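Next comes just one chain, in structure tokens: the form predicted on its own.
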Amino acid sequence: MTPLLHSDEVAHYRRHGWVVPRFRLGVDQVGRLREALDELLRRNPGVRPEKLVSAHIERDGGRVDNGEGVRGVAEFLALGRDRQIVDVVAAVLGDDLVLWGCHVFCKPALQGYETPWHQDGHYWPIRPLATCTAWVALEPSTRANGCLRVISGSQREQRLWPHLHEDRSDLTLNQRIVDDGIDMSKSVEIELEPGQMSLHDVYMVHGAAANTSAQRRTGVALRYMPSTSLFDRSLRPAQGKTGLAVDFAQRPLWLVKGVDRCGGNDFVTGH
């Protein structure tokens, strides 16, 4: 069988901390996901579209929020459990995988929020810290409309830089990295067509500019961790300072491939 993530792509991910696989979703699947996006936006008129946290958790047919302020749509859970996407991620994380998050980032035309330079691992309760994010584009993601930007190679030291809290209402996240010692010349803008995706490491320094263009930009960030790590519900990293209403204590987990190697992950809470 032809691998869904080729050896050169795995090597690129290991070296640079990110990769855009040749694999992409089919046109029909992207069409269904756009319909799911439309439904997600209809269900959440009071939520900033950049902050649709845990969009994969649907309660009571979408009539009840998911405990994190969002009324989810089950189509996004199906995407997170999609066998091909899981196998792509398994090529870099291993064959024992847990789906623990799904965030829909929808940046409206002309007014889409900035995402400051940051590291995901700064505010996630996973120990040892390990996660791969699969960022799936549902619409064109370009320089003009605020595509994902990464600092290539910034994951190599596997360290977390200090972050500052910014008390602003026009940011997707309120945590900004203190960039002393980070080589910002290594910045790469990852442009994607609908159905394409990028993968990036938990230690990767990344962000995105505001959308000042006339074209909306939407992506689905699927979060996976190897089951050798523990999703520690007792931890509250950056609690209340991210600008997102997350509830890791009640966040449901799905074992999407293999077995729970650490033996301590809870697949009951939140379901």
Ligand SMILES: O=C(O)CCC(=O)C(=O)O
Given for the second form:
Amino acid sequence: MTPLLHSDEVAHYRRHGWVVPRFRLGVDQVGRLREALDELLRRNPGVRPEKLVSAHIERDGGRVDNGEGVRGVAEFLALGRDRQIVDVVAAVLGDDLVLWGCHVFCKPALQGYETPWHQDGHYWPIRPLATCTAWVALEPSTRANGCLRVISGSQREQRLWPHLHEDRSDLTLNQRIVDDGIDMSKSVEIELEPGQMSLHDVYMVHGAAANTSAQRRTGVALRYMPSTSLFDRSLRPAQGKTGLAVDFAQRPLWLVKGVDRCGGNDFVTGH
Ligand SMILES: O=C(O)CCC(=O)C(=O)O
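Right, the form predicted on its own is done; let's see the coordinates for the form predicted together with the named molecule.
Below is the entire complex, every chain and molecule, led by the chain shown above.
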């Protein structure tokens, strides 16, 4: 059987820290996800659409929030458990996989927030630190509307750079990397059509420009870790500084493939 992530794509991910697979979602699935997005936005009129944290956690049919300030929609959980996406991610992380997060980044036309250059590892309680994000486009994601951009190869040293805290309300995230020593000329804008996705490594320096165009831009970031790592609920690496209302202590985990290799992951809390 042809693998869903081809060997040249795996090699690209290993070398550059990101890849856009040839695999993509079909039109019908994208259509269903667009309806789920409409529902998510309807359920959360008071939440900035760039900050739809844990959008996959639906409680009581969406009538109550998920403990992180968002009324989720179950269709996004189905996406995170989608066999084909899980197999794509398994090609880079291995066959024992935990889905631990899902964030819908919807940037409205004309006034979509910037996502500053950052690394995710600073504020995630995963030890050893490891995660692959599958960023699935539900709408065209282009230079004009603030597509995801990465510093290609910035994952290679497997190190975290210092970040500055920014006290601003017009950002997706209040952390910006201190970019001394980072080769910004390696920046790549990842343009995607609806149904396409990119994968990026947890050490990747990435961000996205503000959306000042007339076209909305939405991606679903699905976060997977290998089960050889522990999701350590006692850690609070974010210290409330990211501008996002995350609650890792209560965050539910799903084993989406294989077994829990480290043996300590808790698949009960939060469910
Ligand atoms: O879509 C964006 O604007 C940012 C996405 C991001 O930072 C992530 O997926 O980790």
